[in-house]
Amino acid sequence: MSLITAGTRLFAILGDPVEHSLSPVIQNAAFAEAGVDGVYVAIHCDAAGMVGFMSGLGRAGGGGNVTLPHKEKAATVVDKPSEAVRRTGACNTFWGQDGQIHGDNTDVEGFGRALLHFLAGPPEGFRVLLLGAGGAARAALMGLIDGEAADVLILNRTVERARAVARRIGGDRVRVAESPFDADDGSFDLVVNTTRLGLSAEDELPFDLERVSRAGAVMDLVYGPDSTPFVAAARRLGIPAVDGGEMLVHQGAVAFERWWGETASIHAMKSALQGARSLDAGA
């Protein structure tokens, strides 16, 4: 890392867990080998923190992302809102620019690269079966529709928490799940898992995959030192499955975008990932 001085953009992460993200790891990688002056760093705090770091960090010229459980919270507190966070209600990239703070919810693109190098191809026609409805369901979701999948089934626990995204997000080629039992001996292409699930170890599965009579592939967003239980319980059943991995760097490329406006090395970043999931691991 390049020596911090008083022109050092700041940049963090901001949740509540965050101590686990691998964030940090992954962007320093990409702001050291593009040679730009920032520093990223991770900052556990609850909703009226979060708003308060938004506004400071933002308007100091830096920025950052939004994770876990703030990120309709954090839709509410920028000025210039992209698209995609008023499609989804939920923002998870913010930056200053011009005296006023930007938002963008990079986990849509992000989903979107990140299915299409898992998939080697776009979700076109699929019949998925998404689990869960907060702002990363609303993000796959969006992602999903503009990718054309034929039939989007939203299994949550709180049904009108999933039937609120369906009609903000989804449209004729969205259903949801009126029961717990609704997805049960369905055929689906892919399985995601948007919930929080498989963040502690001591975590039940999201969904048991051998309700269903098909699953094609499953993707699950969260991630961690090695391969989730999710992701685990699929490949035992012979079902191809990538984790949240994936997923952070491509939507963590994206990020880097908006702030500095040139490509990050997605390169640097998941050797970054990996060598921080092989110490993880190793302890």
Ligand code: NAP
Second form
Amino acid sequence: MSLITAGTRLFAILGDPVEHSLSPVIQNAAFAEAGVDGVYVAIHCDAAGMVGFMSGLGRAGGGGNVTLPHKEKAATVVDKPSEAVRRTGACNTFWGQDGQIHGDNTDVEGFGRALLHFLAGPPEGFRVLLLGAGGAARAALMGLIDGEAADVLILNRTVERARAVARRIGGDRVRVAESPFDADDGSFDLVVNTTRLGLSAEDELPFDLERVSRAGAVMDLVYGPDSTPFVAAARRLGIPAVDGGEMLVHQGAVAFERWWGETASIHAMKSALQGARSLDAGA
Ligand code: NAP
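Switch over from the form predicted alone to the form predicted in complex with the named molecule, please.
In what comes next, the whole complex appears, and the chain from above leads the way.
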């Protein structure tokens, strides 16, 4: 990291909890690689604290990210929401510009880029099973619709939440499963897990992949020190699978572009992530 001076821009990830976030690791690596004068930290805060930090950091010329459970609240407090914030109702990236707080939801573009990298092409014409209906599901659904997926079936524990997501972002290519039985024997080019199942070692799997007749690929948005249980289950069935580390790096790279107006080093971010994960696994 370069010398911290009075001109250094301060960035922070705001969340509750936030202690296990790897965003400081990947962002500080990208800052160092680009030689920009910034520093990135994590701040544990409640919703009221988050509003104060967003305003303070932005007005001081910095910015940051917002994570669980504040993304929806953050969308309501930015002065200049991007189209992704308006469509998803969630904001994960903010910065100050011309005296106003700008907000974006880089999970949308980050999901799209990670998927493009994983599939080596867009999900055009894909039949997709989308597990979950929270903030991450909204970003993934927008990425899938914009990527021209043909059909998305949303399966969520709380069906009404899935219906609300489908109403907000969907259109005629989105269906809602009333129960896991609706996915039985289905043929899917892609299964995406956006539930939080897999974050804790005690969690059950988000879905039994043996229920479907075909799952061409699996993308899990959850990440941890190792590949997630869902990714491991997919690979045991011979299904290509990737965890949320890929998306973490790409959404972070898009945020870096918003703050600094230049491209982030994906290589530096991935190396830092890999280093942090191996440290964690050895802890
Ligand atoms: P969220 O808004 O709180 O949504 C959580 C989702 O998980 C909901 O669909 C919820 O279902 C479901 N869920 C929670 N507990 C469950 C259980 N016991 N059984 C079944 N379903 C359960 O959270 P989020 O912001 O969408 O984040 C979800 C996950 O995505 C987190 O693990 C987060 O770290 C990850 N994520 C990763 C990235 C990345 O860059 N890799 C970016 C964003 C998010 P109900 O609606 O029924 O409660």
